[in-house]
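Have a look below at one chain only, the form predicted alone, in structure tokens format.
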Amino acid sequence: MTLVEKILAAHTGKEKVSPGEFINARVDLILANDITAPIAIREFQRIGVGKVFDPKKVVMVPDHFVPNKDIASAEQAKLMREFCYEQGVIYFEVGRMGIEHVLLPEQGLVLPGDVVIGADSHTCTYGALGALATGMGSTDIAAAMATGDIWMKVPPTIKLIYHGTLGEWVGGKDLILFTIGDIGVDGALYSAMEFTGEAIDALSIDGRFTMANMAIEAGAKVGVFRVDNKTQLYIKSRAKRSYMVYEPDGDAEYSQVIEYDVSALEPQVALPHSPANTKPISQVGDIEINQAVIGSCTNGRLEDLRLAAEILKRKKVHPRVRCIILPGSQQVYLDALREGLIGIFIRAGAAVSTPTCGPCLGGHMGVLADGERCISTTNRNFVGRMGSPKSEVYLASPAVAAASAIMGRITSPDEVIKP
């Protein structure tokens, strides 16, 4: 069996599961946020069971419209907050919360071998830790909160092998953008993407989170990495319960095996209006920008902020550009403060926000007007994703976003940081 099949078999009590098979699986963690939780809560109340199956396995995080931007978002958050207090489930209030997919691994709530479901499509982020994590609809979440089980079809697995050594300024964001550009937004439809190879072995945990996060942008059900020493080191100081590490069998059957040599890979940029519309930075051309966003569940971790600070240090954001930095959690914010990164951002002329999804979904803290262009470290650039349907979003790494913020146009970090 593949890694994903091993995890699902263990959570169904079966010796073996196969792609295409419908199963009932026990869940280790259920997640919802301030957009999706209210729907799940109302459906849960309709079921009439009274109490969630296990309050220690349900987590709710307000992160999309917080601090609340209007009355409607305040009402959403209030409904979630009151349900959490009543049920005794795990809840993170503003000032202690973060962007859900940065916060949960950081808090040790997601561990290797887990089955995690979330009412958010980017729940697949946790596959970086060797967990099976996937997004589901709010009604599925309501049923899982009542029963502790989910039903799903076992996905086939695509094995992606990345050979070679990554060049300077090239990281997880570039690898996943390049991959989506190659296979398309439906290239892994309802499949598990298993990321392997020496370039992956060398990738940091933060880089792996970025790749797993965007598996959904290729249509995947999950994106997973094998557990190695880097994973164990990350988990060691965070885990508060036992966990199980699963390994794919040597004779596991994959629906596809795709191999890349990434030694010569340049930083990648996804042009409007699809994450698959990718080009190497040298082929992007002269594109002026109005805004740069560095953060989100894709690239709001400490490593991402360090990279941006390296570019912005002793530099200034272009006078016609708004540069918005969003630390992924309070801990990331605090660590960045201790390391002096926040000072670098502010001296450069960037705005630093409390953790929030904010502009990624066109919510607040950076909504675009007609005709504006933004380079962003977020994960989607569909029409109207960050505001006006006449605006444009370009996806890139924190290094490219920071360099572009300085130059006022999309550019490579090499243009800003001279050897």
Given for the second form:
Amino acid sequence: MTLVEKILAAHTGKEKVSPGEFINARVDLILANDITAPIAIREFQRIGVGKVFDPKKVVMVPDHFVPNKDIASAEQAKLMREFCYEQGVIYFEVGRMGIEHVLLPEQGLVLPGDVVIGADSHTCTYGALGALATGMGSTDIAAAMATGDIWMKVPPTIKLIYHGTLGEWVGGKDLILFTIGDIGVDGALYSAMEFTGEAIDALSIDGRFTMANMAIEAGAKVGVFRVDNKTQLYIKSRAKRSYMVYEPDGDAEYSQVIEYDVSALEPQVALPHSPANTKPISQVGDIEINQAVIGSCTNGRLEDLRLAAEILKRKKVHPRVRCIILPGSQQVYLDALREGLIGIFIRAGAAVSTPTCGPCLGGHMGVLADGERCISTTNRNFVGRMGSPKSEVYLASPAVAAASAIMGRITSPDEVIKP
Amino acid sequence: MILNGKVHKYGADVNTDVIIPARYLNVSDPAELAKHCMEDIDREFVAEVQPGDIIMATTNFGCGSSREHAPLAIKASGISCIIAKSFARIFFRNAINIGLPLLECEEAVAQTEAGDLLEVDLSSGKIKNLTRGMTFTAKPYPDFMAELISAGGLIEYTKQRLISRRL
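If the structure you just shared is the form predicted alone, then what does the corresponding form predicted together with the partner chain look like?
The complete assembly is shown below, putting the previous chain first.
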């Protein structure tokens, strides 16, 4: 069995599961946010069980439209908050929260071998820790809150092997953008992606979160990494309960094996309006930008901010560019403050915000006008994603976004930091 | 159940951001959401859609976010079913869970144009193109999915499961 099949078998009480099989999997954690929770709560109440199956296994995070951007979003956040108080489920208030997929692993709520379902498509982020985590809709979350399990179809697994050593300014974001560019936005539809190879072994946990986060952008159900020393080190200070580490069998069957040599990989940029519309930075051409966004569940972790600060240090954001930086959680914000990163950003002329998903989905804190262009470390560049349907979003790493913010056009960090 | 309606046709990778842009996600009432359904991909949709109409698309329909608001908006706009070559995974679950029928049929999508009139028999999966006099058969649902659909969606299915657990 593959890593994914092993986790699912263990959560189904079966010796073995096979791709295509329908199962009922026990869940270790259920997640919803201020956009998806209101529908989940409405549907949960229709089931009529009264109480959630286990309040310690349900977590709700207000992160999309908070701090509330208008009355309607305040009503949604209020509905969720009151449900959390009444049910006693885990809840993080504004001021103590973070973007859900940055916050939950940081708080030790997700551990290796877990099955996690979330009413947010980027729930797949937790695959970085060797957990089986996948996005679902609000009704799925409602049913699981009542029963503690959920129906799933066991996915086939695609193994992706990354050979070689990454060059300077090339990281997890570039690897995943390159991969989606190669296999397409439905290249892993209904499948699990398992990321391996020496470039992956060398990648930090933050870089792995970035890669797993965007598995959904290739249509995948999950994107998983095997647990190694880096994972153990990350977990050690955070875990408050026991967990299981699963390994794929030597004779595990994969639906596809894809191999890349990434030693010569350049920083990657996904052009409008698809995450698969990816080009190496040298082929992007002269694209002027109005805004740069650095943050999100994809790239809002400490390593991402360090990278942006390395580029922005003693530099200025281009006079015609708004650079918006959003630490992914209060802890990331505090760490960045202690390390002096926030000072670097502010002195460079960037706006630094409390954690929120805000601009990534065109909610608030950086919505685009007609004809505006944004380089963003987020995960989607669909038509209208960050605001006007006539705006454009280019996806890239924090290093490329920071360098572009300085130059006022999309560029490689090499142009700003001379070797 | 027999459905009758006119086809609204789209291409590949129709994502949930164009089905219902996030700027409207500060509410979750299906009727409110329906007012902006498909707004960023088809400005005319809301004015033209009639109860019973059918959305047709090529591959990976509904890719992107997990927002259940997307199938809710489509259903509340009067659309009776969606026929595509393939669907994105989360959208597929969401639609089945809320009782919006989805059919996978490559031939029907290839042979049908926008504005054609279709008659769809959900129990047999037969898709008749009345405009062109052609008939197609959709891919049958796996047994489990058929059970979920006949229960009336995931909430009803879950209620039944909980009752049988208590017995």
